[in-house]
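Heads up, the chain below is alone and in the form predicted on its own; it's given as C-alpha cells.
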Amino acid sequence: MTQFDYPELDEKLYREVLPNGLTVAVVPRRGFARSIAYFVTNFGSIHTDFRLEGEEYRAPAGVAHYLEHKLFDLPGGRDVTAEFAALGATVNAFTSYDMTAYYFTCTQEFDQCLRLLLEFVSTPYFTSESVERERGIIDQEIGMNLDAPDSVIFDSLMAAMYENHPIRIPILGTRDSIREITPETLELCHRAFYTPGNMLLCVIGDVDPEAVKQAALEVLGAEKRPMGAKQNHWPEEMTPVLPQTACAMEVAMPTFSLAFKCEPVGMGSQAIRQEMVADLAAEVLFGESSALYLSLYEQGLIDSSFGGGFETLEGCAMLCASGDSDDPYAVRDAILRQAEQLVETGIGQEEFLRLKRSALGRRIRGLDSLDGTCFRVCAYHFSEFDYFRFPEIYRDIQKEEILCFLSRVVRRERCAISVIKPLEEEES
C-alpha cells in the first residue's frame, strides 16, 4: 500500500485501490487499545435514478435507508448484531443523503470483526417477509419523525428551499415510497451501488495495513463488477420556492431554520476550499464569539440553542443557521443587515488570522476522535479530495473570499426560513 505522510498533523495514511476497484484507508494509530473500521457506499437517499447494464431505473425514496436495514439480515438467521457483541464489538450503521455507512468498534479480535463487516455488508439476502416486517418498523421511524420539531422543521425547509434537488425529501422517504420497495428492488439497488468500484473501507487504529487488505481481497474477492452510473440532473435557481414556511406543534417556544441558497461547490480541491470559505464566512457572520451573536443574545432574541454553518451535498449547498427564538424573522432580519455591514466595512487582519487559527485548531482538534476522523475520511473521499490536507487549504484562504461569499450568498432573495410556533400560539 502506498503510504501518505501528513508530519503537521503527526498522521500517515495507506491507501491503495485493489483490483476489484474498491478503495482501502488505513490510518495508524500505535498503542491504540480501540479500533474502528467503516465500510462505505457512495449512495444514499438522493440517488434513486440511476442506469446499470445499459438499462435506467428509479428507484422508490428512502430505498437507500431500507436497504441499509434489510443488509443486516443474513442467510440462516444469523444475527449480525449479536455476532459482533461476541467478539466484544460493537457494530452500527447510517444512511445520510449521499453515502451509507456500516461501521464497528473493537478493542479485540480485529480481523474477525473486519472479516464480519465485509461479509454482512457484501451478502444480499432479502425475503418477501423480513422485507414486508421491515417495512412496519420504517414506518413507525417515519411517524416518530412526523412528530419530531427537529425532523419537521429541516423537511419543511428543504421543501420550501428546493423545488428539483432530492433533498426536499426525507432521507427515510415517505409511507407511500416505501411501500414500493421489494426485495427486488434492494437486490437491484445492492448489485448497482454495492460494488467494491463505489466503496471505500476505512480503518483507523493500531492495524497492519497490509492485512486489513488482504482481508478485503478474500472476503470481497479480486473480480470487478458492473457499477450504476447516478443519473444526478437537479437544477435549482438560487431563489427557493417558498421565502418562508410556518406550522404548529408541541413546542415550548418557536424554532426556526434558515437557509441561503448557494451554488453547489462541485469535487476536488477548489470544492473544500469553497466550503472552508463558507465555513468561515458563518463564523464571521453569527458564531459564538460573533458581534451579531452577542448582540442578538444580549437582545434575549437567542438563546445557547442558535448555531450554523456552512452544509453542502452533492448538487446543493447552503449557508444554515437555526435556534429558539420569540421572533425568528427579527433574527434572520439581523443576519442580513450584519453581512451587509460586514461587506462594507470588511474583516480586520487580526480578526480574520483568529478566526483562522481557531477554525484550524477546532479541526486538528478533531483528529483525537476516531469516530469523527473515519467519517471525514470517507466523506471527502467522495469529494475527490484527501482530508489530511486541510491544514494548506486554510492557510491560502483569504479574507477577500469571505467577503465575496457574504456579498453574493446571504441576500434576502436567496433566504427561506422555516418556523415551528407553539400549538397555544397558534391557537391565540
The other form holds:
Amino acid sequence: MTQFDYPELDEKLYREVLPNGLTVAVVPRRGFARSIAYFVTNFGSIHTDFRLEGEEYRAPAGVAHYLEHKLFDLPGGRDVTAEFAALGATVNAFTSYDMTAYYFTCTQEFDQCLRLLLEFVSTPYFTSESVERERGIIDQEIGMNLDAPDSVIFDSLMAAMYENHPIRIPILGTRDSIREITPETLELCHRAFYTPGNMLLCVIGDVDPEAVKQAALEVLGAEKRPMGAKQNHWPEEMTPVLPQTACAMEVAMPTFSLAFKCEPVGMGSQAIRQEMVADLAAEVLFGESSALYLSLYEQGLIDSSFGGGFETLEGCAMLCASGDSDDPYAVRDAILRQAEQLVETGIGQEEFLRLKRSALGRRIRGLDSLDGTCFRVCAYHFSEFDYFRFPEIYRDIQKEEILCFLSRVVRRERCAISVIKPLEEEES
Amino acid sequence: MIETHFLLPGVVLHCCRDARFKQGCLSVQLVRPMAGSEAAMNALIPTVLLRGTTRHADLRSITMALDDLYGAAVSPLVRRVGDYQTTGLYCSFMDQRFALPGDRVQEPMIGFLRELLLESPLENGGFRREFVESEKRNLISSIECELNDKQVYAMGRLLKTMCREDSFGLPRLGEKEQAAAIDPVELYRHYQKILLESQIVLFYVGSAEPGEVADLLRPVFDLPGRKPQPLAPQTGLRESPGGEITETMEVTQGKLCLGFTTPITNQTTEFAAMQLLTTLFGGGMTSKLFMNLREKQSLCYSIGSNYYSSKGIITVSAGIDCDKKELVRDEILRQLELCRRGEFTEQELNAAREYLVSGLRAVHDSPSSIESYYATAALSASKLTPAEYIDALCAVTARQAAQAAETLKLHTVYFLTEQERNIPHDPV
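Please could you give me the other form, the form predicted in complex with its partner chain, since above is the form predicted on its own?
First the chain shown before, then all remaining chains and molecules of the complex.
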C-alpha cells in the first residue's frame, strides 16, 4: 500500500485501490487498545433515482436506511450482532443523506471482526417475512423522530428550503414510502451500490495495513462489478420554497433552525476550501467569539444551545444556525444585519488569524477521536479529498474569500427559518 | 499509570502522563455533599465563572482568549457521584508539539484557568447580576429541556419517585424553583465558602511531566483561609415505598420505566457479578431485553437497563406503543425470571462480559475517558482500576450472576403515555 506522511499532524495513512475497485485506507495508531473499521458505500437517502445496466430506476424514499437495517440478516439464521459480541466487538451502522456506513470497534480479534464486517455487508439476504417485520421497527423509528423536536425542525426546514433536491425528504423516508419497499427493491439497490467500486474501507488502530488489504481481497474477491449511475442533478433556485415554517410541539421554549441556500461546492480540494471558508465565515458572523453572539447572548435572545456551520452535500449546500430562542425571527434579522455590516467594515487581520488558529487547533484536537476521524476520512474521501491535508488549506485561505461568501450568501432572499413553538398550556 | 500528588491539605492532583494524544485535559472538581439547598447553586457557579473575569470582561473576550490558545475549550463540569455533587471546570487544549515555534499552550492554559476560578468581576459584593440572571435562565432551560427528551424525562421521574428519601432523587442540576431563587450575592458567598471548605480533586492527562503540572497548579489553590472539611463517606439507598405511576403527555410513543432495588452496591463484593448480570439482562444490543423484546417480538423500539451501583438501583426503560404497557412489563419480568433461574447461555454471559471488558480496555484511549473514569472512581466507594475491574468481571461465574438477579426487587413502575386515554393518576 502507498504510505502518506503528515508530519504536521503526526499522522500516517496507507491507501490503495484494489483490483475490485475498493479503496482501502488505514490510519495506524500505535499503542491504542481500540480499533475501528468503517465499511462505507457512497449511497445514501438522496440516491433513489439511478440507472443500472441500461435500465432506469426510481426507488421509494427511505430505501438506503431500510437496506442498512436488513443487511444485518445473514442466511442460516446467523445473528451478526451476536457474532460481533462474541468477539468482544460492537457493531453498528448509520445512514445519512449521501452515505451508509457499517462499522465496528473492538479491542481484540481485529482480523476476525474485519472479515465478519466485510462478509455481512457484501451478503444480501432478504426474505419477505424479515422485510415485513422490519417495517414495524422502522415505522416506530419514524414515529420516534416525529416526537423529537430536533428532527422535526430540521426536516421541515429542508422541506421549506428545497423544491427538488431529495434532502427535502427525511432520511428514513415516510410511513407511506416505506410500505413500497420489497425484498426486490433492496436487492436491486444492493447490486447497484454495494459493489466495491462504490465503497471505501477505512480502518484506524494498532493494525497491520497489509493484513487489512488482504482480508478485503479474500472476502470480496478481485472481480470488478457494474455500478449504478446516480441521478444527482437537482435544479434549485437560490431562493427557498418558503421563507418560514412553524408548528407546535411539547417543548419548553421555542426552538428554531434557519439556513441560507448556497451553490453546491462540487468535489476535490477547491470544494473543501469553499467549505472551510464557509465555516470560518460562520465563526466570524455568529461564532462564540463574534460580536453578534455576545450581543444576542447578553440580550437573552440565544443561549448556549445556539450554534451553526456549513452543511454540504451532493447538489446542495447551506449555512445553518439553530438554537432555542424566545424570538427566533429577531435572531434571523440580527444575523442578516450583522452580515451586511461585516461586508461593509471588513475583518481585522488579527481577528482573522486568531480564528484560523483556533479552527486549526480544534481540528487537530478532534483527531484524538477515532470515530470522528474515521467518519471524516470517509466523508472527505467521497468528496475526493484527503482529510489530513486540512492544515495547508487553512494556511492558504484569505479573508477576502470570507467577505465574498458573506455578501453572496447571507441575504434575506436566500433564507428559510423553521420554528417549533410550545403547545398552548392546557392545564386541567 | 496514574500518579497522585497531594498538593496541599484537601487538594489532590491525579496525573496520567501520556504522549500519544493530540490534546491534553485538566479538570477541577470541588466536591460537595449532594443537597437540595445547594445543588442548583453548584450547577450555576461554573457557568457564571465562564462569563467573564476582571481581565476578560465578557464572553467574547473569553472566547478570544481560548481562540488564541489554539481553540482550547473550557466547559462547566457538574457531576453526581453517589452522595456527592461536584462542581468545577474541564479544560481541553491542543498538545504543545503542534504549536508554532515559540508558542506555549499549557502554562497560559493553567494561568487562564486560575483567572476563571479566582478573578470574577464583582458587583455589590456578589457576582455580576447580569451574568447570574442570564445563566439562571440557561440553567432553568436546561432543566426544562429534559421535557424534550421523553426517555430522559421518564427516567428522571422514576428515580425521583424511588429516591424520595435519598439525595439520589435530587436532580443533578437542582430544581427549577431553586435555580430561580438564586441571588448574586448569596451565590458569590456560597462560592467563596466552597472554595475554602471543599475537598478539591484535580486531574491532568497529557504529555507534560506531572511534577511540572503540580508546580503550576499548587499556587492556584494555595488560598488564604482555606480550611478543607472532611467528606461524609458514601452511603447506600435510604429506601421509601414504591408503587405504580402513570402520567400523560402529548406523545406518540409511550415510555415505560421499571425500577428495581438490590442490596448489592459498589461497596459489596458481588458488585462485579451484578454489573455483569445487568449487562446480560439489558445492556447493549446482545442483552436479553434487546434481543427478545425488540428483535424477536418487536414489542419496542428501544430498550435498555442501567445499574446505579452506588445506590443499588437497577432501571429498565423502553419506548413502546402506548397500548402495550402490560405486555412489555410482563415480558421484562419474565426475562428477569429467566436470569434468576440461570436460564442464559454461556455465549450470552460471555458477550456481556466482553462488552464490559472491551469498554474498560479502551479507557486509556482518550484523555476524556481517562479523566472521567479515574476522577469518578476517586470519589466513589469503588476504587478499582480498569485492570482490576476486568479481573473481577472475568472471575464471575454463571451461578453468581443468577444469584445477583435473585436479589432484585421490583420497586416502582413509571409509565408516560399519550393524552387521549384518560387514565386516572394513581397516587403514590
